[in-house]
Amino acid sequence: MISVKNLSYVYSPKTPFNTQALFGINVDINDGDFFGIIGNTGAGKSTLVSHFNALTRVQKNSGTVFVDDVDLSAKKLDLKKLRAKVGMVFQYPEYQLFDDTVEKDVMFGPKNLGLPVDEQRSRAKAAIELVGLDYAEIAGRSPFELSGGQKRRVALAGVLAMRPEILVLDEPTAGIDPIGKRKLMELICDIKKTCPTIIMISHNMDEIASYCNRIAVLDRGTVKGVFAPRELFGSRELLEKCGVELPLVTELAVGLADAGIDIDRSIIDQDELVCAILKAGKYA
């Protein structure tokens, strides 16, 4: 669904400041996926997937990126079916909000692609009810007026209501409580029922994963492999080369591994370190 070949990418080219964020990325994400995305502060990951809906534009010889077969290389994009159909919530969307109701924030996007008022007012409905608040209770107060939370799932609520076919989320769980940070999981596999590619930047190994069928390691604007999550996590080289932490359910696993315990040190899977543990004292 996404196919991005030899990418690069210079911020204020041609100036005493510029920088190279990207150099020539290959990465596919494929329809269905969810799609990890990590690296260290500066390895590229936000100025990658902005160029998903064009908000960052590909220069010049600088590569190609594709969604389905449109390219996003060309001069002209007809930027509205873009973003429909790839929706992104930056980190911290609830700095995103804007307008003085809930329902209008939410149907800004539907506006934009010049829908009746009806069905403006309709897909804001549906998506302030996907992500589990009450249309009544909230479409006429302030965005402002919100907790955290609530304010978080309203921008949420914002780029659903362009039912998008691919979601980005950076760093969705950022700043959250632990509880909050499983009901927003929670959610997100949820809405992958209906928009099924997500692609999700996260700093939070236990989530990528935990959710991620394939995760995709950045170092320093370079993309240095695209793994399963036990490759990725099972592997302490591969680990020690690409500058990642392990999960905590696998930080255990192989603390008790080096302690002489008969477990799999690439145990991800909260159930599936329990279930090991009970095997290997009952065979101590």
Given for the second form:
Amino acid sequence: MISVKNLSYVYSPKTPFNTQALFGINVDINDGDFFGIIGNTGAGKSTLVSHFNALTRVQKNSGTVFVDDVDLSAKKLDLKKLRAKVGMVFQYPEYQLFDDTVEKDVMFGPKNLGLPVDEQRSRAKAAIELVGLDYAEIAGRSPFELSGGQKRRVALAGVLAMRPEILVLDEPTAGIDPIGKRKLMELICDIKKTCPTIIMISHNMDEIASYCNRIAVLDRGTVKGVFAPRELFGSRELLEKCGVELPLVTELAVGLADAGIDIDRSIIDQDELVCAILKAGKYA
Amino acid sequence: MRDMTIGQYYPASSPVHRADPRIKLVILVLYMVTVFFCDSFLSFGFMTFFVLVTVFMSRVPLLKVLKGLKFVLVIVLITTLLMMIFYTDVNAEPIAEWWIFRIYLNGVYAAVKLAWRLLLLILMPTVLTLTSTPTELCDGLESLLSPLKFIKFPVHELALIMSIALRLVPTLIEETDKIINAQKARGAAFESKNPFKKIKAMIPVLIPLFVSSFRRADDLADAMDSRCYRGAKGRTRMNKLKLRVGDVVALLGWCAITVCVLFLKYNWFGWGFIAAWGL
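Switch from the form predicted alone to the form predicted together with its partner chain and give that structure.
Once more the chain from above appears, this time first in line as the rest of the complex follows.
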């Protein structure tokens, strides 16, 4: 459970370059959520999530962030424990790989947690298998000779090996082809079985609509609201107010409805749309 | 990392900003040479006055300029201190004595002059980098070095390498920040006090940084290739450097200052007040 109360953040305070990134943010993320964060570039999405594992520290008198019962605005924090608990996968995580073998690279996180070597290795193995890679084949290879998609999975494994309870993903599917995107999203759903809370930043409304159960819309450092996907994508008013694009499926449904076909405008699921079209076709 | 301010351009609209970078570079060289000719407090004061005039004209806050001195202040202090301690004047009595150290009045003077000279030497390049963008400086340097083309010196290539390097400094800083954060998120600790541990902790940052630098270099080469880049031959410029009246006036002004300093040093006409004031 992450609870953000009245959080503000200023970059380079007290200099001519000072810019305020967050203005009094209030958000609650519950255990078991697949929480989507959307918003335009510069809306403060990354700044907000980087507070969750204290990479960005809460500034003085700028609100509070609680992860379970740990107050992140406190001066002394057990950073290791926090970072093991809140796993963070950045944009293009494949650029963080550094070690000479995949296994060693994935063991980096557990090693930093001070776990015994056996435990490091077994966690690395489990994480590599969890992201759908063949451990026996890949463990001894250099991460730099893998394909782009494989690298990203290895980087993901590097975070998962720390066994986080909350996983933050910053545009996990950026720069991947459509099939790879779908596979990665399926993988993330698998991960959710062991890491129950997932927070995802994305510009891809299709992913947001089909996987998230709650969506926060950020705009220029403020939260426009937290919605269920159907509530957000079904309401023209909200969409316009928040400046959000439609997922492909919903766009199609809206287009059909505008053309006079009897279809619910808030459909966000592909199969549901197919059923609705078939049903509408029968009565036409 | 993001708070590094060495050589940071300070955008403003001022005659110093608008001046031709070639003239600025020439003036800088002239100025440096002149500072080495300064040897009396009078001439140091004279130079400082004109540096301050330049800073004032550039509309960069004085504090911002002085901040550029922060990094070298320690070095200046140490050299001054050493100068003061080890200066020996056989003709005079020490003004203070402690253990094996003797401090002479002339030693104090010499030390103050040394510090003053060092500060003057650092101040002007700081003003230059605050008022000119790296691109301007590169263009200026390329133009100034262009006579070397006749001896087959690759002037254009040198300028290109420099401008690429300068251009990528902020990018690399940003990238370093990102990688540090990514490794911190995996529990890496960079705050260790043990220097060996500290160096070892940098490996997970340096390797990805190198890898991405090579990747960037490849991408850049491809991008240049795809735009048919062939080096300097037949290449025109978007921003042509143009000498204006003000630039020439500034250069002449600084020449006059140099002459004045030389005059203060050598006192060709044997004027009494220079001899009297010139410590």
